[in-house]
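Below, in structure tokens: the form predicted on its own, a single chain.
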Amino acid sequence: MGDVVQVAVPWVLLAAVLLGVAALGVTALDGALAARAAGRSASVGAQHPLVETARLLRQRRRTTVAADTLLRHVAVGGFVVAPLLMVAVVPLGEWVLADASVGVVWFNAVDVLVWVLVWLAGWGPNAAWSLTGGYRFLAQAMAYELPLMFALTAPAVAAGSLRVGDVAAAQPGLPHVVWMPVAFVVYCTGVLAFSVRGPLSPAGGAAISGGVLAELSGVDRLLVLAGRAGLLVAGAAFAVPLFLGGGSGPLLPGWLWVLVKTALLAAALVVVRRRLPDVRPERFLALGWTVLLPAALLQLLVVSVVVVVRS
């Protein structure tokens, strides 16, 4: 089994800070790659984060007619609190915020659960776009929550247990992604689309006025994108224990080689998201259950089938 420590509750905090830091680099990252694509400066680009903050905390909420308040504020909370609920059960070098005996079941309940803050997000203004970009979402959710499923399902296998910390001890000499190429790609596919970013971002693109997103302004807007950075950072984080080893790695302690590890995977998603051409709901979905799917089971048996060997 993984030793790992429990912390106490006020080690949250720190959790907080750590992963607001990570979300405002990714989102500043994202600033410096779309500026140089647009033949601007990068540096301007990566400072576009905070004079974005500072327009929205300046600006005004606005209201739709008849609109769902209580909903609409449980999404703009709940993309907030998300991220944090996905990293309490990641171990930072020998601490944890949470060492639950399921927590690769939590990681991918509280996935389930940004379903519906997305769906409540369209769903709370009572507009036609942002209702578009909740039903948006929810088309394509399942083409990629199920080989998710079953691609966070095969480094559980292998390590025998669902408790992260055994994951993560269970890769001592051989990261899990060397021999798991296809569920990490699978995974990381996943957290694109959970973080509402990138090629699988329909919920919030431009075609439809901004989706989820066309009816948020102010403070709202601001914890909605802050959510969506760091659902991101959660995802890169979680795959660390499960697919990179953890905290495992030369000079360096644990806790850091999981922070080094978390920035690597989190930026390179940010690079594969500029690169990657936005996909079409029924296109992903025929992708999702034709290609993704048959994929995660197949590595899922040859894990099943190594394990059986092994033992």
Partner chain sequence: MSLAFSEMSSVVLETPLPDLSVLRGVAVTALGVVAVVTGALVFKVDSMARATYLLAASFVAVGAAVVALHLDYVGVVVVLMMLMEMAVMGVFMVMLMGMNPALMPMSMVHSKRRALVAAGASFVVLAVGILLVDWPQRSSVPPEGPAGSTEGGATTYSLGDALMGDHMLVMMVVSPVMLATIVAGVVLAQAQGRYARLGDDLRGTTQGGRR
Contents of the next structure:
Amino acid sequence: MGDVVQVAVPWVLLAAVLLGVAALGVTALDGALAARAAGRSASVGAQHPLVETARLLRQRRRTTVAADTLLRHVAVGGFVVAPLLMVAVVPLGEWVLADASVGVVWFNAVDVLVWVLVWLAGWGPNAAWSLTGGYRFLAQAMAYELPLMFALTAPAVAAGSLRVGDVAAAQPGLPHVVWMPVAFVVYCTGVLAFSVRGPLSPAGGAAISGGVLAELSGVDRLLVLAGRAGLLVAGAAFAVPLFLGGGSGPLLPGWLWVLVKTALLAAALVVVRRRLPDVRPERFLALGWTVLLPAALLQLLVVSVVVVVRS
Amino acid sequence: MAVSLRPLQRVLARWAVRGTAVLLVEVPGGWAARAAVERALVERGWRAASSPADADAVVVCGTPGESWGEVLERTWEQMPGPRARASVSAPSEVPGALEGLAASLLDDDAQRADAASRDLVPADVENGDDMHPAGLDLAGGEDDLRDGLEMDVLRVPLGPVLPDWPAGLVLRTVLSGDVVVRARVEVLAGAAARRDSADDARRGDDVARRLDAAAQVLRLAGADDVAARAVHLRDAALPAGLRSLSPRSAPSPSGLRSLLTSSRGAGAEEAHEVRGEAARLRGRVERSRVLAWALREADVATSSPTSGAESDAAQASAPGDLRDVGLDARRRTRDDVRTLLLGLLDPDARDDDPGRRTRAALEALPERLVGVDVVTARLLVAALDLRTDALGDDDLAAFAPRDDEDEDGDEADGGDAHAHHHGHAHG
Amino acid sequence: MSLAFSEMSSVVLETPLPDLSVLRGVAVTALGVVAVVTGALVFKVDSMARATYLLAASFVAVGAAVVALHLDYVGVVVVLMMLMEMAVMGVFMVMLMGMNPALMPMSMVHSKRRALVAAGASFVVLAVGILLVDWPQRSSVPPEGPAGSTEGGATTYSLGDALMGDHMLVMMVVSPVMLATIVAGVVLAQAQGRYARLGDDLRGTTQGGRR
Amino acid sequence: MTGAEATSGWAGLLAVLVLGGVGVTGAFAVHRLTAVAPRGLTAWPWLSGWHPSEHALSRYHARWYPVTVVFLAFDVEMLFMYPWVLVVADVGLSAVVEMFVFLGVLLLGVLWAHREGAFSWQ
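And the form predicted together with its partner chain, for comparison with the form predicted on its own?
Below, the chain from earlier opens the complete complex, with every other chain and molecule after it.
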């Protein structure tokens, strides 16, 4: 595999299109699984993203009395921008939009941006359910963020670089996931948490009437839903260079391998998400600090000792 | 320009209606209707909405009494539009009602006319002043039960318009953050509550009702697929008279579904199979470690009768200070949500007097919820399987809505629960 | 498709770009203005949420300016840390405000005169310092790290090198300080410690000790 | 080194921001044409059908604040972590020992906070 080439700015459109298609894909898969569980045809369920998009494009916007409209808009728009900012540093085979020397740290910064967006989405509408959703998300963030950070550093230590392209290139034969499985699992837990859906979604959920979504309708809701699907995809895409060997693989060109691996991991995360019940943040908090954090640190220790011995 | 957009808007409408989100409102006595609507939603590929902002349509299940007028009207006003509403009091009315909703939502011209005719801002929004922006009070402060910090509390009524919530129940909570500080129970009666509940009892649909409550707990806990299974079983357990079948319902390969659509009446063999399936579902829930882990300690800081002398002593030694009591009781209380859930899924359990049980549970509820976060509170309420339609007239009188609006001073110590806002403070 | 892809990128890559140092100067200046304006607005708004996130925006602009100066890591980590700290700080700002944190006119300043004097004095000292100090000229480029294909990457490497080598003392001092922070913070913040829960003998046999 | 490389990717990220902004604005513009009414409604926040008694924006009690203290103290450590990542291989074992002694001390603090119940909500 050659080195990563930074492509010209207009290719950002392609990145956006790929991200959008993948977001539709994971939502369709989720819809299909839900329909099958309810005893309906999965193919009808798979239309869910298109149907919901049409519904929300037609539905009127709605704001609330004395809402903080500015902050609400920042949150709604930010949900779409955040996943784009994440995939911008992910190499598609040999091309990357932004070849940042500290791409791993950049990803980390954007995933913290999600905290801000969720909390602002909760604060903006001046409504009890939204507010509760935003705060519960931050409580959960206290539990997943540190383990996630250490999980991000493990592959970087192995590659001796924070540049995403270097990390991808550092695993020609053996993908990182094989010898740092704990970091991979912790990383995936983090992705499930920051994609604001599923078991680690205290920001929403039936028990708080949708939480941060409770007062959103029309295009606002559409953008937040699209953004959180995009976050799941972006999280899966970033795992490819970090843990899954980047574009390496037989027969297919590198860029196609990246897409295939991203799609498979995103689909796996959707399936896992459906099989788990919501975990309340107070339960997750203890787990994060007493299990995930020490496990991630232990993994990091193993990786760094291996790296030292190897060099 | 608007003319050229019409075809696009019609296409959008057709697609949109395929995934209509319906806000379900259950009135006491409307249980069977609600179950029928839920089933019809699945058959159409529609879904239940989580809030008015999410909803295209609202369906009132049962016959609301007078006290419902205000909440139903306000819910309607809060829907963004396109919007439609319907009311069903019996399962047989469901297919027609949903057809009506679909037709109304598809009528783009009428929906646009409705949208154009609405006020952009609610009529009762005022200019207000610094202390009452938009004419609404600012939240008042109160010393917290746990750490003594003075924080604001919010008065958040739970119900009656709330998915997966007992029919007509209004829990007037005071929340500090997401924790219940105080709660008061009211019940909005349905017009036909008594008669319907008597009918239900005669039909012996207790298994179905308990499966329904279990499905609600599971949905609230985010275990959607298991919940779908419980709903499935509930429908199979329904007596024939309570099933309504829309003409669209397609046959499905699953054995239970064909049972369901046979509509020949719940014969002994059929009932036996449902019980077997329910027992299997119970085993699945019981074995699920993840579910156990997620639900464990989803219980209550309470000084309920089971919590024993120690916590009573603690209470006596520090009236109003619930810190120790809460933690002690949390350790001791083992009838948590999971246990209740397993009980609901037990096909052999009997519920001889749901009315009395419900009344007792409702009376104990405010105290049980003190110190509990709002998510746990909702899980607990669902797991208690409260049958408001089985309450007698005197029970309903005891829980009648009050107009005094002095929610602060209602339970226990609300004395100093008033605003502490004085002019311009510093950051 | 891949052919078009590489063709296009090579075309753009070969296009001569304007002098980057000029661009960088413009970027740093613009970001500096953003940082100052958002920072000043912190004191103008009537909402704790807005104040907090304006401050965050100000720090993000500072981080971006640092990136524009080719200190990639320091810049991005400023953004990362400040978003995180501000998100948490926002929670406390909202909680500990003596009044409604969003819907009332409020003043974010107090001890106005002393603050003005202190701010003015420190501004003058710093400005004078900038103008008078004989800034060293850069004598060499940072050493190439294994990944340091860009200048931004190399500076990160040398930062790590310094931390693990010459400036090890920094880390060794920071760690007990942080431990002390954790312990002190929890002691102060935790209303319900072990002794309160389990009694004075920590066996849970006696009724909770009361503070 | 070509010009684009020297900017080390920040132009691409700027482009993403611009595209995101254009996209979001575009979505709102499209929605004005497709929605049943172009202007949004203002409604009272939803409280199960009841009128709110007060504004929800208030001094919200986040009961997990003890955790934030531990979190903020611990996350400062990440400042050192990322640069350390680059030099582990070159510096060798001493870098690993140093960092993990550092982390070990912090973990002691976490363990202690756990025993004090900082991670269990009240």
